[in-house]
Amino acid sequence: MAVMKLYGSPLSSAVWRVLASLYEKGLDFEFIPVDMKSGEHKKEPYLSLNPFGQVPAFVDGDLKLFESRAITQYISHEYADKGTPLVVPGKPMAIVSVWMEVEAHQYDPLAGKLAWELGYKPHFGMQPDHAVVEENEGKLGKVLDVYEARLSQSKYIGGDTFTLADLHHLPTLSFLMDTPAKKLIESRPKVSAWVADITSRPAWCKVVEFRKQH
């Protein structure tokens, strides 16, 4: 059977999201670097894999996918019998799905802006926009207040087991914990314990090691 292929940049948080799901499932895959500096992602043949010219792209046999959260959902369902169960059966999955949507629409736009300002910009020798940082820290703090209440009711954000709802947060959470924005997490005990738990998972540690090696 042909090994699945993940195309992307080791600097991409969306790529890290897919890597986390592959490592949780213990699946064999080939990582194919995309040279974004030269614009490889904006021209063929890469555009045949992701017509929006973004990373990642994913191939499993004759199936071609893009959008990291769609890829993680495919992996979780198609390889449900492998590794860590990342989805759950029945009605509880509806709750997991709610929090997957919360991550994508409430949390990630704010966390992503902070990761850019406080993480990526300094990495590329740019100065962060402190007004943008302050605005988004305030907004993210309100979202994390909701998380604090939620996590007083369940061990993980989608329920009592680790699922995609938790995994999808890992790239930006990990990034923010290396910036001054970690205060938003550390000041909320339930959120802080949850972040410590999920960022210490062996699969995520493999993603961190992957980043160091690339």
Given for the second form:
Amino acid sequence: MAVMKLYGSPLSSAVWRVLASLYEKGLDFEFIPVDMKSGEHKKEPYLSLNPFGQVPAFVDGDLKLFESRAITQYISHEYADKGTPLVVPGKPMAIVSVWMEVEAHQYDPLAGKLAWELGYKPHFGMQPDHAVVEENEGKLGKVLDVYEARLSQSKYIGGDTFTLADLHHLPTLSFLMDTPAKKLIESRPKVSAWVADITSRPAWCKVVEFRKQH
Amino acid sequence: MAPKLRLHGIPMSSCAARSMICLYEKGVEFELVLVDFFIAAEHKQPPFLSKNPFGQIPVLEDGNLTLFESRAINEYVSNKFKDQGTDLIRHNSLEESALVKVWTEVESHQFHPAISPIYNQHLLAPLYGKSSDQAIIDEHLEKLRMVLDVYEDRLGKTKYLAGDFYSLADLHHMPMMFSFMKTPWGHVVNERPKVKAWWEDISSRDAFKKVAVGMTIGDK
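Switch from the form predicted alone to the form predicted together with its partner chain and print that structure.
Then the entire complex follows, led off by the chain already shown.
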């Protein structure tokens, strides 16, 4: 049986999202680097794996997938009996699903912009746009106020156990914790405790180690 | 007899429409509970906030289960009622269901961020007495063109986005597509024959037509 293949760059937060799910489940896989500096992701043959020319892409046997959150969901369902359960049975999954959509539509557009301005841009020698930073910090603060209330009622964001709803946040959360935007998290005790908890998970520590080694 | 599902929203809301189309496709009986959106801003206050702390519509109530985010509502409805109506999630096939996930994520992360600022600027801003920003529209039209080029290529290989079957992946596009075709830039779709044919096909579905009647934003 061919080993699963994950295509991408060690710098990509979307790749980290998939790595986190593979490590949580203890699955064997092969990481195939894509040379984004030379534009490999925008040409064939990579485009036949991800027609949007983005990373990651994922191959499991005959199945070719892209979009990190589709890949993590596939992994979580197909390998449900391995490692950490990242999805849950029955009605509680509907609530996990709600908070997965919250991550995608309320949180990520704002956190992603901040990660770009405060994390990626300095890495590439560019100046952050302070107006964009201020605007998005304000909006993200309001979203995190909702998270603060949610985490007062629920141990993890999707329910009582760690699930994909928490995992999907990890890449941008850990990015933001290395920037001045970390004040948004540190000033909210429940959010802060939740971030400390999920970023100390062994599987996430493996992702951090992977980034360092590549 | 189980109580009817209750969907809180208004007919002209594109997000509420996304869930109503799904409920009709599945043949699930529901009650549309109208929210006093424009005058009282009911959705931005208690008690509505206890249903959706982000103060948005729609909200679905199924007995004591309260859900928000239209795409999560649709995932729930498609799973719970998987044995009736249209099969929107292809639960009997590992490969098909994985591809439905891929293309629902594409709608969320590629299509929606490109098209919704155009909707907000051209169709919503006037409703709130604001002027629209053409620079934002132009920037996002360019992004939308690039996304639809990928769709044009994809729809040359499969009849619908996830495969040769209609699914949630197609459905989730419908409210924004419908509104977009009322703007001056519908030619962006019509210039791409496969995308145009796909839109004409899916917008002829009965479930969509029922909901489209109420989607009056952008009508003259």
